[in-house]
Structure formats: C-alpha cells, structure tokens
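Okay, so here's just one chain, in structure tokens, the form predicted alone.
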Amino acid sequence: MVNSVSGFSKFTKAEKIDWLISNHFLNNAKAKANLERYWNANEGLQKLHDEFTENTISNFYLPFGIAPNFLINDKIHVIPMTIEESSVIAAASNAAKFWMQRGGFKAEVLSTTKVGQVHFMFHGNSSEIDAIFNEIKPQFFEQTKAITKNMDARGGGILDIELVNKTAKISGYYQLQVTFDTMDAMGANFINSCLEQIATTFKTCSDDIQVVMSILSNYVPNCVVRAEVSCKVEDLAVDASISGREFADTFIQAVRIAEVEPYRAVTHNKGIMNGVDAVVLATGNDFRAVEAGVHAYAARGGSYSSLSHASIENGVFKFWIELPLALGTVGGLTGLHPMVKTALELLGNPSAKELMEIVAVAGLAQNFAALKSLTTTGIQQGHMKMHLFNILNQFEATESEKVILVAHFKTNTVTHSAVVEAIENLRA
C-alpha cells in the first residue's frame, strides 16, 4: 500500500529521496544509486537544475546531437537537436545534404502576432458592453504602460484589443482578444501580466462583468513561418532505379494522402515534429506549446490534415511547409541553461524570427527524408539500422560483439528477432 505524504515540497532533496526509497522501491540501494548517479558533479550547476522546477530529485538526460550542412537562405547552419529517437538526426542530415546540392532551403517569417484573451461573462444588452468597452479601451493601454515599457522600446508590445461576442456559443460569454508582438521573447509571462492588468481595469467598469480567466493562447495562426525547397524534376533522380519524374509523382501522391486522410496525417505530422521538437527543446523553448499550436493549425480547416505540401509546376518540383511557431531567444531557459546557451551560440545567436526559420526547415527536412524513404526503400530499412545499437545495448552486447554484429547487419535486414537470433548464435 502506497503511503501518502504531507509537506513533501518542504523536504530537502535528500529527505525526498529517502522517503521515495522507503515507500516506492523494492531494491532500495539500486534505486538510490540510479537517482544519484545522474546528479551533476558540479554543485552549482546541479543547484541551477534543481531550481528549474519543483521537487527535483535527479536529472533526466536526453542526447544532444547535431545535424550539419543545412543551407538556409544561402547560409550554412549546424542545427542542434535534442531527441532520443534513433534515425531522426541521420535523416535530417541526409535531407540537408540532398538539398544543399539543389539550392538549399528557403525560409521566410510571414507574421509574428500572438494572442491573449480575457474571458468574461456579461448578461446585459450587447450594446451596453460595446459602449463600456469603447469608453475604457484607452485605459487598457494606459494601465499597462509600466509592463510594456521595455517591450515597447524594442518595437513590440500590445498591438490591439478587441471585444469579441461569443454569446452564440455560451450564453453571456465574451472575450477581450489582445494581440501582441513580443519580439525575441516567447513572451508568455509578459502577455499574461498584461492580460491580468487589463482584466483588473475592466472589472472596475461594471459589477455585471464577471472575469473568468486571463491567459495567453498557444494557438498562434498569425505567428507563421514558411520553409520550402525546389528544383527541376529531373534533378530529383537519386540513382538509376527511379527517374526524377517517378520520384516526384510518387512523393506528391504521398503528401496528398496525408492532406486528405487524418490517420496518415497524424503520423506524417509526427515526423515533422520529430525535427521541430528536437530543435525547440535544444534551444530551451516550450515544445508542448508548439505541439499544441501546430496540431490545432493542422485542423483549422475542420479536418486534421498535412502540414506540408508539394507540387510540380513548369517542370519544377516544390515542397513546402507553413508552421505557427511562437519561439524566443531571450528570457526563460535561454539565459539559464548552459546547453541552451551552447545551442543558440551554435546557431549564431539567432533572433526569434531566424530561429523560427531554422525550426521550420528542420521539420521540412525531416518530413522530406521520411517521405523519400517511405516511397522508395521503405521506412524500416534505414530506421532499424539506426535502431540496431539500442537493441544491442538492451542485450548488454560487448564492444567486440557490436563490431561483429554491425558488420553482419550491413548485408542483412535488421529486425528485433533477427538481432536476438544473431546475438544468441554469436554467444553460442
């Protein structure tokens, strides 16, 4: 039976671990050793990590890899990627190399507007709330000046405030929809602070205004970046087994299937997010917010669909993506986490707009690599070869065994059962 605990957050880290070991683990010594061996030997660095979030008892490491040779807007980038899934970085790197020889990636930020909302109830006449809003709107800007001062100086701030009538959906439901430009910051704390001040000001106007909540939205359909690649169709020929035209036609059909079939679109877009999330995480941004916003964007037409698109026009193949990305290069973990600082320096300390372009390109590259494999050799051939080491490590293969087995699977198909059989034969 699991024991409950009170005051856990006030325990020291050692006390938290001792309580967990006593109440939740059968092998106490092994569990404690596992938690402690992932502490950082540098006490200052460990303390920094402890303070990122609550009730920290250890660290959870993910691989920090790089994908080189990305030619983006005529500039070479080495892209940092934090991800545990095998073959993702290899696939992105292969796509980068493929397109470097064909002009590289082009990327452009289309818009950078973000949204926050004050949700409130008002059961009076709609013309009455319209009049109240129009009268007090200038005060919203005035009352938030102390919060927006620094952002205003950088060229951002509150762009507009609108009253939105949602009574057709819920009786008495209205919004104040506030649009922002937060420049190089992701801006969540800034937006929420502005919204709460606006709500405070608004509540003083009438006893009939009931503010329910004030919060930013992670749906950012007007904070969008576009990335694309293009080349002559004949330049898509990768070997003598398939012509450029055959490759392009099959590739476009695969994209069209993802545009109309939600079951395929989810997996298709998951592959895009393999690239997107890896860079977002490496640069200290909120991948959960990005995921939520991107998938909402994929369903904005009423049915979940592909985020990428492809076409052939006048003999030119084009493959592109448009993604809503609210990213930051200042604030949050960007100035605290040492590896985030390293990742941003690796990228040349980009602005938020430049980071949006890089992240979108990573997603497009990942999607291209996946579709290229799916429509030619099949996805498992490359993926399972990359997954081989995971299986070998699972069976605690020695270094000498790995050398023999890697050589064996250069000419044999990698499957879990085939690797197990090969290990057993080798050890026998």
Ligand code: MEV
Given for the second form:
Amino acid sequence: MVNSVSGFSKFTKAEKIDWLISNHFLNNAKAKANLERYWNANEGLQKLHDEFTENTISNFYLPFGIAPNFLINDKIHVIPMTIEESSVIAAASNAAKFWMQRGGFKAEVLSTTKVGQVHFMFHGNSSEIDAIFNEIKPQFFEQTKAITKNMDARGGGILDIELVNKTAKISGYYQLQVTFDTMDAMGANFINSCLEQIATTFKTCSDDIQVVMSILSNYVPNCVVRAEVSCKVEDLAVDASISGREFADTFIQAVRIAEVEPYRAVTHNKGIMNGVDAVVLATGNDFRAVEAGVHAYAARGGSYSSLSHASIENGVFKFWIELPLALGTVGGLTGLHPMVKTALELLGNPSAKELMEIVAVAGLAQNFAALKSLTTTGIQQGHMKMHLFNILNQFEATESEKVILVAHFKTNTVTHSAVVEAIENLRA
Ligand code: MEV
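Here we have the form predicted alone; I need the corresponding form predicted together with the named molecule.
The next block holds the full complex; its first chain is the one shown before.
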C-alpha cells in the first residue's frame, strides 16, 4: 500500500528521493544510486535542469546525434537530432546523401499565421453581440499594446480579431478568433497573454458575456512549410537491381496507399515525425504542440491521410510534404538549455522560418528513407543491424564481445533470439 504525501513540493531534493525510495522502492539502494548517478556533476547546470520543471529528482538523457550533408536551398546543413530510436539518424543521413547528389532539398514557408481564441457564451440576440464587438474591437488593440509593443517592433503582433458565431454547434457559443504573427517566437505565452487581456476588456462590455476560456490553438493550418525533392526518374536507379522507373512507380504506390488508407497513413506519418520530433526536441521546441497540430492537419480532409505526396510529371519524379509547424528560435528553452543553444548554433542560429524549413526537410528525408527501404529491401534489414547494439547493451556485452558479435552478424540475420544465442555461445 503506497502512502499519500502532502507538502511534497516543499521537500528538498534529497528528502523527495528518500521519501520515494522508502515508499516505492523498498529502500532499494540501487534505485537511489541510479537516480543520483544521472545528476550532473556541475551544480549550476543541475540547478538549471532542476528549475525547468517541478519536483525534479534526476535527469533523463536522450542521445543527441547529428545528420550531416543536408543540402537545403543550396546551403549545406548538419542537422541535430534528439532521438532514442535506432536507425532514424542513419536513415536521415542516407537520405541526405542520396539527395545531395540530386540537387538537394528545396523548402519554403508558405504562411506564418497562428490563432488564439476567447471562447465565450452569450445568450442574447446575435446582432447585439455583433454591435458590442464592433464597438469594442479598437480597444482590444489599444489595451494589449503593453504586451504587443516588442512584437510589433519586430514586425509581428496581432493581425486581426474576428467574432465567430458558433451557435449552430452549441447554443450561445461564440469565439473571438485572434490571428497572430509571432515572428521568431513560438509565441504561446505571448498569444495567451494577449487573449487574457482581450477577454478582460471584453467582459467589461456586458454582464451577459460569460468567458469560458482564453487559449491559443495548436492547430496552425496557416503556419505551413513545404519541402520538396525532385530529379529525373532515371536518376533514381540506385543499383542494377531496379530501374529508376520501377523504383518511382512502387514508391508512388506506397505514398498513394498512405493517402487513402488511415492504418498505413498513421505509420507513414509516424516515420515523418521521427525526423520532425528529433529536430523539434533538439532545438528546444514543443513537440507535443507540433504533434497535435500536424495530426489534425493530416485529417483536415475528413479522413486521416498522408502528409507527403509524390508524382511523376514529364519524366521528373517529385516528392513533397506540407507541414503546419509552430516553432521558435527565441524565447522558451531556446536561450536556456545549453544543448538547445548548441543545436541552434549548429544550424547557424536560424530564424523560425528557416527552422521550419529544416524540420520539414528532416521529416521528408525520414519518409523518403523509410519508403525506399520498405519498397525495396524491407525495413528490418537496416533496423535490426542498428538494433543489434541495443540488444548487446541489454546483455551488458563487453567491448571485445561487441567486436566479435558485430562481425558475426555482418553475415548472419539479426533477430533477438539469434543475438541472445550468439552471446550465450560466446560466453560458454
Ligand atoms: C519506424 O519508426 C517508422 C516506419 O514504420 C515508418 C514507415 O513505415 O513509413 C519505418
């Protein structure tokens, strides 16, 4: 039976761990040592991490890797990726190399508008709320000036405020729909502060306005980036076993399947998000917001569908993606987390628009690599080779055991049981 605890957040870190160990780990010294082993020896750095969030008792590391050779809009990038899944960075690097020899990636931001909403109830006549809104609208801009001043100076701010009648969905339900350009910031705090001020101003107009909530939307279908690769169909022939035309036809079939079949689309898009999330995380952005927005976008036609598309026109193979991405390169973690700062520096301290382009390219590259494997050799060949190290580490293989076993699996099929058997044979 686990004891409840009160005032836990006020405990020191040592007290928190002691409480946890005695209540949840049967005083297991190993569990305590493990939590402490992941503390950073640099006290300042550890304190920084402790203060990112609440009740921090240790750190949770993820690998920080890089995928070089990304030619994007004629400039070479090394892309930082934070991800635990084996094969993802290898696949990104392979796709980068493949397209480096075929003109590279082209990327372009199509729009940068974000949305926030004040959701409210009004049960009077709709012409009444129209009149109130039209009268108060200039005040919304006026009374948010203190919040928007810096953003306005950078060229962003509140773009427009509209009254939206939603009474057909819920009786008495309306929204103030506010559109924003947040420039190089992801803008969540900025947007929410503006919305709360707008709601406060609005409530003074009538006692009949009941504000339910004021919050940004993570659905950003008007903050979209497009990335693309293209080459002559015959240039897709990677070896003698398959012609460029055969490769392109099967590849396009695979994309079409993801366009019409939600079961496949989810996995197809998951592969895209392997690339997207890894860069979003490495650059200190909110991957939950990106995930939520991207999947809503993938379902905007009424059925969940592929985020990428492919075609052949006049002998040219084209493969592209459009992604809604709310990213920032200033504010939030970007100026705080040392590894995020390093990741951004590695990318040449990009603007938010440039980062959108890089992230979309990482997603497209990942998707290309996955489909290339799936439609030719199958995914497991490469995946299990990379996974071999995970299995070896799980069995705490020594460096010399690893050398022998890696050599062994150069010519033998990697399966979990085959690796376990090989380790046991070696140790016997
Ligand atoms: C695995 O993480 C991602 C893939 O399943 C993506 C795909 O099937 O397209 C390989």
